[in-house]
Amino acid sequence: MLEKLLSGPKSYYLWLLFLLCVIGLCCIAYAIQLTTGLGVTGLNRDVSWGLYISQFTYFVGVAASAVMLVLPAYFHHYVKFKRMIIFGEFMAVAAVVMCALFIVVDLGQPQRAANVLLHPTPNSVMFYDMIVLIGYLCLNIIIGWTTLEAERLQVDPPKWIKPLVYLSIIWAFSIHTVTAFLYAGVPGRHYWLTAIMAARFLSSAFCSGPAILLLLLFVVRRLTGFNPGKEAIHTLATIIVYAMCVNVFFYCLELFTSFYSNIPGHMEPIHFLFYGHGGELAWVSYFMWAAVIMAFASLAILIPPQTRSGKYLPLALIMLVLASWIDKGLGLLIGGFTPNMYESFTAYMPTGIEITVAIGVYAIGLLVLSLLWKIALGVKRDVGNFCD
């Protein structure tokens, strides 16, 4: 199935190009990181995660929203999303690849991700994520491949795939499960001190990840004309709302137990985030209220089924994708060191070297995206499971 790749128009290739170059660059700005050290981030004695763990967070959501596919498709046999199941699946494996990008680059020096394999700590719960993310890649790689591969065949998948999806389905709650006990396990870091930190993290993720699934499908039916299909998309649209409302949700309980129980340590991370400090609204403040924003006018958009079925769903979905990135990829790193432990604010704000290093993280899982999307429709254009 390789020799797809070797085909497609020139716009094929023009886009492989422009992310190779845009890699390239990037990998000019990571060099700089690498000679001269963190010091050129905007990291600090009190702020000691940034930009790249917060990326690293949100990813693992991504890759673990393929279960929303996944489940549908093999527990309830929703044969309506056979057709883009593979694409779910290939992304997750994008993912998580941006997922071990993100650790390397903010490890400093990239060799010491081998003292996890060769200094293991079963103790450590980044010992146990660094497993379930390697298992959860793994196994996308094998599931999605096997499956194309019995398409490509017009046979049925081989028996023995069956365990592997279902194993795939309990990994994929495990990946986001564990990523939160890094952060709910930090007693001194009060919010994100609290019992529904996982079950926050998988309703984002199941929103935000088949929202970036279908925004980009979008893409691909107006490049190529790959048909999804109209029941597929409304189903896993209504899917993504009802994620959503529950992610808002559980924010609305985090603020009620914060300031209905008056305890300041709780309080102080949301009112940073929200209203600043000494009078003054930090940068990420703007980024917080257009969450907000976005958020509830994402949801007036895809409650009513008439609008989540017409033409401003890509626009709900947009808003949907950008509020929970602020959510998570932003608030919940600045949430989470200000104040700090000794009632200090430390302000942190990424440097131009941490976002170029991130763009280019990102330029490297859309090249991995685009190959394997690109050997997928290859396969249901030649099986004429490309349309209806």
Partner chain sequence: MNGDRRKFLKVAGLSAFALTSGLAGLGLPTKANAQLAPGEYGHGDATVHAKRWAMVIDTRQFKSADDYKPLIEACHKAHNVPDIPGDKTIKWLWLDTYEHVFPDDMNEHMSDRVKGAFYPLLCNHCTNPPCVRVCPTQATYKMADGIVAMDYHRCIGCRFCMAGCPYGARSFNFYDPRKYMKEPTNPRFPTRMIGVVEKCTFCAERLAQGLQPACVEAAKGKILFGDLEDPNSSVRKALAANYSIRRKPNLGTQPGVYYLI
Second form
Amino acid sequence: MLEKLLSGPKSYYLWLLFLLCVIGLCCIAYAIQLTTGLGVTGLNRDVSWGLYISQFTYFVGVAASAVMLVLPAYFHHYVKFKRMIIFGEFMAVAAVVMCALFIVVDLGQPQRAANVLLHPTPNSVMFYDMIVLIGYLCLNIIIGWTTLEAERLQVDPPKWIKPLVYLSIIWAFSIHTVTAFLYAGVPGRHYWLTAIMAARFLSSAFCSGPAILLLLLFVVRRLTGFNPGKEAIHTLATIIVYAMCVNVFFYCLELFTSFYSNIPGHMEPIHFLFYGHGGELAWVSYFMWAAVIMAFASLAILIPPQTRSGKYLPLALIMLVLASWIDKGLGLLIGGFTPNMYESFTAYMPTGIEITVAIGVYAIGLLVLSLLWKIALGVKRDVGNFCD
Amino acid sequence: MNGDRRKFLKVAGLSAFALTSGLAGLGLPTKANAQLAPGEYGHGDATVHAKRWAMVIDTRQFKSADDYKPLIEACHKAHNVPDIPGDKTIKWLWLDTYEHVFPDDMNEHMSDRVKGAFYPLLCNHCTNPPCVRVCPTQATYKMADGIVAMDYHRCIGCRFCMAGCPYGARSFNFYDPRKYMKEPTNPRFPTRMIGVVEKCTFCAERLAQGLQPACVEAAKGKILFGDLEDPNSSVRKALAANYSIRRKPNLGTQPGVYYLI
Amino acid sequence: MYNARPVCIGIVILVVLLTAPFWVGLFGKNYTETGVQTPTNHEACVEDADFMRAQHMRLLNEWRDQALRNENRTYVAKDGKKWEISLQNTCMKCHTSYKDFCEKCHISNSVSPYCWSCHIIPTEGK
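How about the form predicted together with the partner chain, since we already have the form predicted alone?
What follows is the whole complex; the chain from before opens it.
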């Protein structure tokens, strides 16, 4: 099936070339970071994790979200998803690759990364995170490739793939749960010390991941004519709106517990995120308020069935993705660290180099995604499972 | 799928399995137990021992921030701690106000002496250290005598320990520390390298030579250091006779650093 | 398989190239050819010279783990002599010249251990 990569329109090659150039440029930024040290980032002694780890967290969610296609298709035999499923699985592969890279660029001594395997430490959540991510990557590659191969040959997928698919469904929940445990298990970080963290992570993943998938598929539809199917889109949009409602509800639960209990440590991070410190808004406060507005605006479009399937769907999805990205990709880490261990405030803002490196990882993820989707689209076109 | 490819996949799968299981074998403890050196390892003759080292800081005897200066200097000199300006700095022993050191115990009407004074901060060498719990490589670990130590050779710089420590006791080498020192202040002690986390060690290397920790020595009796498990030790006597507090006791970490207020 | 021959030859070339460092390493320089200078005013190292030559890196790793994790900071050698476990303060006390000792072999054999990014090389001539 790899031969599908070798033929394509000029725009396909230009796109790959563009991505490679971006990756090359961003590698320079990473080389600077590698030689000068993480001092080139906005991180500091009090805010010791930042953009990289938050992007890692966000993309674990995107990876896990493939389950929102796999679960209905395999547990409920919802056949309309079958055409689209491979794109979810391949997006999960690209997302896990990005997660791994975000961890590597965050390490102070990346050449020692193998120490996690050489000195396995069962009491560390990070150890489990590494295992579940590698496992999830393998599962999705094997399942995706095998089912696509079967589709190409127009036969049923081999029987042994079924147990792996069921395993991958449970596994998807585990990867984001374990990622939440990275945060929810440390004492003294009030914003993270909440039992609902894993549930919040899953709900935000299950709305934002499928939303990203749908948006990307809309782009693909425009470029290639591939159509995931009207009903499939509608069903996925319904799943997204349920997950988003749960996500917003969970965040409100956090607000209630923090403010009704009136415990300063629990109120401070949220207060800082929305109102800043000392009467001055922090830069992240603007983002947080924008996230609130976009979250409710997206719900306003998505909840009524008429508008959900209308022309504003892409707009709603974009707002939803941005809102969830701000909550998890900015607020989570900044809220956890900025009211620091001394109950005072240390600011953090990512630097240009930090953002450039992150863009590089995004570009690598897009490259992996483009190549995998190119294969999938080629196969779908050959066997005539391309549009209605 | 034709036969050849199937066969190839089988072979490839088997070799991948063999490779990964070989890798897993590396981590098994059986191998680690075999000693390479023909000789024997042991403690030095001069080493001072304890079941659980602990520190009692009599903050009443320190009149101002300046009184702590020689302690910090002694510590940072003994361990080649670089002087990095800004918020990416390295600190093993440093000062802060009551409000920041004991945020849970603060009330605005307490005496000016307590509220206005500075208090020394360092690694608490907890009985239940969260940093050890979260470290994915065992680069930080608790030793038999209660000291929470670090192996800088193994640290991958993931900074999970910094997120885990509720006391902010850990510093990360954002830069090459040697660029921030003219020359190492203590040629008998190593520096650290770029990209690893570091912190106070309760001067394990000095205890091995029968010496007290550098800050304790410099404090000239105002800081006590001893075995918490020994009822006759200086620290136990001081704790029995005085009112003492610890930082964030509600987190269950059981800090080994006590403050007499 | 299509084009079996060129593919196989290609795979062989790739494997040889990828493993090249190991092959080149086999033909690395013998220690006598590197110009390494052992201390003149001391008779014996911690253990005998053959052991040290072959195993010093593993011994140092073991010393590190024993000293840092078990607080075993003393090593009693086979001959009963006691040594303080310390690269900087024990090894380098006799092997005073980093340039003529460590570096000679390491450079000829393309080894670059990171000992000295933390441990301090004693000033020579003291």
